[in-house]
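To begin, one chain is listed below as structure tokens, in the form predicted on its own.
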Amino acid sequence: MIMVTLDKEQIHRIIYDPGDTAYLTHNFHPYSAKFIPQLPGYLIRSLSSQDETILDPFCGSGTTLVEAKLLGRRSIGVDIHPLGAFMSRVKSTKIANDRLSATQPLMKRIKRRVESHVKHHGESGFAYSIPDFKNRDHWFQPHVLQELSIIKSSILDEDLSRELREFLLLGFSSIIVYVSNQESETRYSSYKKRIPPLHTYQTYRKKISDMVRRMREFNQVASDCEVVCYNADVRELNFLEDNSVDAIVTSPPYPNTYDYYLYHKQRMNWLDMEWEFLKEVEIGSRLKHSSQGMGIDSYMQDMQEGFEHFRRVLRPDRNLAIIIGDSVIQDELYKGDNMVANLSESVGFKILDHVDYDLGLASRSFNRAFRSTSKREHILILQNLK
């Protein structure tokens, strides 16, 4: 058994002055809401050895699984949202230097299909396919959409391993938000952006070429330990074996401060992901809580479940981190660690060490919509006492 005690002094240090949080593979996709990867690598070297087995359940856009890879520890990731689960597959996998090359010939055949179609054909005559779904031409200026749609269909009809399609499809997701008409990653209102013609193969081609770079950086520090990550619901965890991990380093929602689905629609319609189911089953979401007027009960259910699945697949006496914030419901404040415990005393955890600190000050490294001075963050490490 790893005996853990949390150095307070460094993760103090880590969250106020964190340095650079966007190394390697860190930086290929926005996220809102997820943790500094310098603190899931805390936890991980603090709570494993290496060649063990780490889960984050919550896997979101992937961070704990990037730094289990570079610690040479195998990880599983699960995330309900497909987008989440696809992405963290992607910026965990290794892509073979020979594989990246491909990109350079790629990007020049799309120039030439994009700089053919505003030359020659403008907005009639064109020939590749433009997703239908709800709003898109509020979303969407024509020019973009059929941009958007040359660099897709260019991606799909290419001759491509799966790994290095799904790399060039990550980086196309990436850019829909920005091209489009949505103001931010984390405000979902409209206005109509100053976008010329060619600006979006422009941005497209750039994002490609920092990943390329980032992933050959990546494939010379990390480890070739195996990364699942599993398009899943945490209150479902069946298809993952007793005992079969050797710790659990995760970061699930915080209730009533965010709705993931929403941000990343309009990225699930042009991947063809389903996402309305996403607005009934996600956990915490403000849809729920301020929308919908559910309490902090339907919340700590959804976890209970999800507990009890850790405890389970966790090997005895072998450990849990999270972190967790506190949040407000209907104008009353939940303390992080108070749900914790309660959880991990219905469900058969001991609660070993804790570390808080200023939610507002935290996150800085997070979405400004979540600061608030009168929150804490929260990181507890428990036990499995079975």
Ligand SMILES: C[S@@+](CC[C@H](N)C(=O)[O-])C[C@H]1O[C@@H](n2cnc3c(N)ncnc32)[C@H](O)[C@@H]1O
Second form
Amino acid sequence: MIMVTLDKEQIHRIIYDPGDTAYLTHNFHPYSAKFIPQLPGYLIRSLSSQDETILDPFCGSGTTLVEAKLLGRRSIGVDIHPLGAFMSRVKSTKIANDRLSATQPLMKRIKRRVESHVKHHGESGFAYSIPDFKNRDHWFQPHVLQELSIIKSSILDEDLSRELREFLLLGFSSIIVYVSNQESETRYSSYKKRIPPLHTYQTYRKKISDMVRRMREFNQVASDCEVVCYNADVRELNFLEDNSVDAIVTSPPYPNTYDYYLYHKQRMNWLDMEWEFLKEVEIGSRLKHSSQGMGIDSYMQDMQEGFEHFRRVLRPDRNLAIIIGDSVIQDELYKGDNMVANLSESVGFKILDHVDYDLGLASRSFNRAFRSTSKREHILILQNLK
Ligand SMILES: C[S@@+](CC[C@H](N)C(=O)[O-])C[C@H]1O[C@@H](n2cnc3c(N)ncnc32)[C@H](O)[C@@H]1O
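Switch from the form predicted on its own to the form predicted in complex with the ligand and give that structure.
To see the whole picture, the full complex is given below, headed by that same chain.
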């Protein structure tokens, strides 16, 4: 049976004391403001039945899609961030165990190439290419650059299935900020870290071995339900059919909180992904609201365009679960529940239930910006009144 009221005690338990939040493929790659996976898990179970279709139109790192696959629901993910859409696909795609075994000989080949490069002062005997992008040498120390280049060229040089190549490239992407001069996942300033020779390769080897173990476990417990990921703009969802979705579970960008394009810029440089366009199309970025001085109206306009599609693609009377935080723009506090109430009223959703909690205490809020504030985060369940 579909339950549209929220069990507040259970939600508070999930938020404040969720236990392991990095199980299975959830741990593959860092991403800011990921869901605590138990939360979309709870919402998917409450709002849908087996084999129904779940949409997450701001899927980010794909947490909702992984949970949908674990719970036997089909799912569709959309994100404007090419890396987000990419990691969503890899995290929710099974790879047969015998295919995963091919990673072992590959790791040995990479080790030989990196070691002989270190021993022979730059000569590895393996033809690899070093990518060229703006400020490359500011962000990467020379030996890190060489080791990353050997790893990437080795992956591309192999005759692999698309799934396995993407899996290996996602592991590669996950270590890039750590071995670069970028301070942290959410701080885009540079300092020279102490990264000894071979450390980049060793970090990659450990990462892949962990990912292989997790993928084997995922293979055992995940359903075979289809997952489709689109790298697209939430305001342009015409490619999704009317009434094609049974529930929406999502968390939009909170206004003036993150710059997703910025934190992952170096990764996208290595993965040959475009990122310049994200400055224009990323909704709610700090760039737009802090640097360019845009007010809340532009955010609400963008969200309204998304909401109109949500109403169109969601079946009548079915539910949209949205998780949104309070935000401050130019010293003014905007409450997440009020934003959703305005959007619901103008587009045609009815609010059925609402739970909120202190954002600074929630365990996913590793962003220092939230820790000392009294901002709250809200979960709202809406019904499609069409
Ligand atoms: C709060 S995050 C979602 C995180 C996700 N729930 C997870 O578990 O990883 C919001 C996402 O909205 C995406 N986004 C921003 N502007 C967008 C747009 N115009 N269209 C689609 N996605 C957008 C960002 O790239 C980001 O991944």
